[in-house]
Amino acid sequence: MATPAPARQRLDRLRDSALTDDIEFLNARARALGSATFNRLLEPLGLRVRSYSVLACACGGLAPTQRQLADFLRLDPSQIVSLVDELESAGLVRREVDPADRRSKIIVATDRGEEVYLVAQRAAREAEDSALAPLSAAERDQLRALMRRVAFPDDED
């Protein structure tokens, strides 16, 4: 949804901030920006992104539990219940008793749930084709590379 002319002259005067220089500042606005697209082409199959990417980790045959979830999205456990809660009840994964650990549960995708992941994956490519696209193909590769590295830092050898 475009800026209004009025309303976009008065947030480019803030651009010439202290705040656009700050990395956490552009991160969060860029995530907004992305996530708001992102939300608006899951709609139709009933997610969002949060639990776009609950069905993703569940989907491939990774069986996570929910603490790893937790761990991993660095959400709340209740967040995760919520979100698996909501899954569950569409039908698009399933919890089964985790074989290594019988206390816990896995977070398995249902047939129904990997082929809404499919239609959810093509709606990710699209919301990130348009949040980069004033990007190159070589761009997009340096940034996925880097935010790796500040997203897993402790996979530096």
Given for the second form:
Protein chains: 2
Amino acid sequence: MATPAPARQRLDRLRDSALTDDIEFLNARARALGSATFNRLLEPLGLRVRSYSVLACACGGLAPTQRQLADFLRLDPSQIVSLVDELESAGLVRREVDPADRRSKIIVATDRGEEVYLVAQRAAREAEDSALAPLSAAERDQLRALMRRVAFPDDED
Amino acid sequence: MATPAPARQRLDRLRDSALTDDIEFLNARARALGSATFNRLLEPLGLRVRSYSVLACACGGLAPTQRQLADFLRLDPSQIVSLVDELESAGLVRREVDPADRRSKIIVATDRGEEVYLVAQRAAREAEDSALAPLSAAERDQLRALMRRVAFPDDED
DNA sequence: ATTCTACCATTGCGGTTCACAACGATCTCT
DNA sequence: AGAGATCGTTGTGAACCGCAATGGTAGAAT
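Right, and the form predicted together with the DNA of this protein, after the form predicted on its own?
Starting with the chain above, the whole complex follows.
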């Protein structure tokens, strides 16, 4: 009962590689695991991880400009264009000219966008729940708090 | 002195979006921040994040098969092929037929591969250090431990 | 021993993600 | 009024990701 299988044993040796301590690698692997299930849950809604995050920002009256979306989501402005195009042609989001600056456009969710977002949010919770399954509730909060500071290094506390 | 700039104020509103608690999003953003600097540091060595991780597994006598690399790195086997091709033509890695199973090939680093890996590892440490700058040493260990469990959910403790 | 099934690396392909450069329209500053 | 910066947009090429099919090999079934 020592070792389940020889193949498994070999993989354990890789677990001893230096990568196991490499936060970049752990991040990549966790994301590979997580976003796969997330995208699968989002598929029936016609959304993907990236369009979901844009939609989330467009809801609740946040009314961001595309530039602000690009900064916040850490995406190239050109990517925002196609994501908003996609959401707009799906009727979930609207482009409005910023009255304060006619160059920029404000993204707001339509009524249908808000509805879809509520459903998508449930999918997000479900995906997250399965991704963080190995962790207790307290540990999840801890991880979230740490990741938040890594993801937003400019916010000095 | 309340608000530095109106643009900044707007972004703070996005900080209040539900995404700020979404581990999937935090992960994506952290990775976008991190891998950019990592790739920049790795560029002089002719490596990228993915080829670095393959090289890391090929060093230190771990001698994984390509299949094991695919499982461990969470990459499609076909991606491993091109990554190993790349490293092999750069002279950093060698393909050896597994004597126990002639179907599979074992990846081992050449002497030069081991040398390059040492330099690359320093770059990795530097990249990680800048990525985790907002965290104390204890918090970094904590984050690593939590991420390890999320990245390897099969390991029951 | 032969056949059947499963696995490995490989090739090829389509779609997604990402980074960068250029452009017209608009704002800001002088 | 003009110079320079910023916004959304378009275009392009590279990297990334996942799926299906193939030839060679291993192991189990008969």
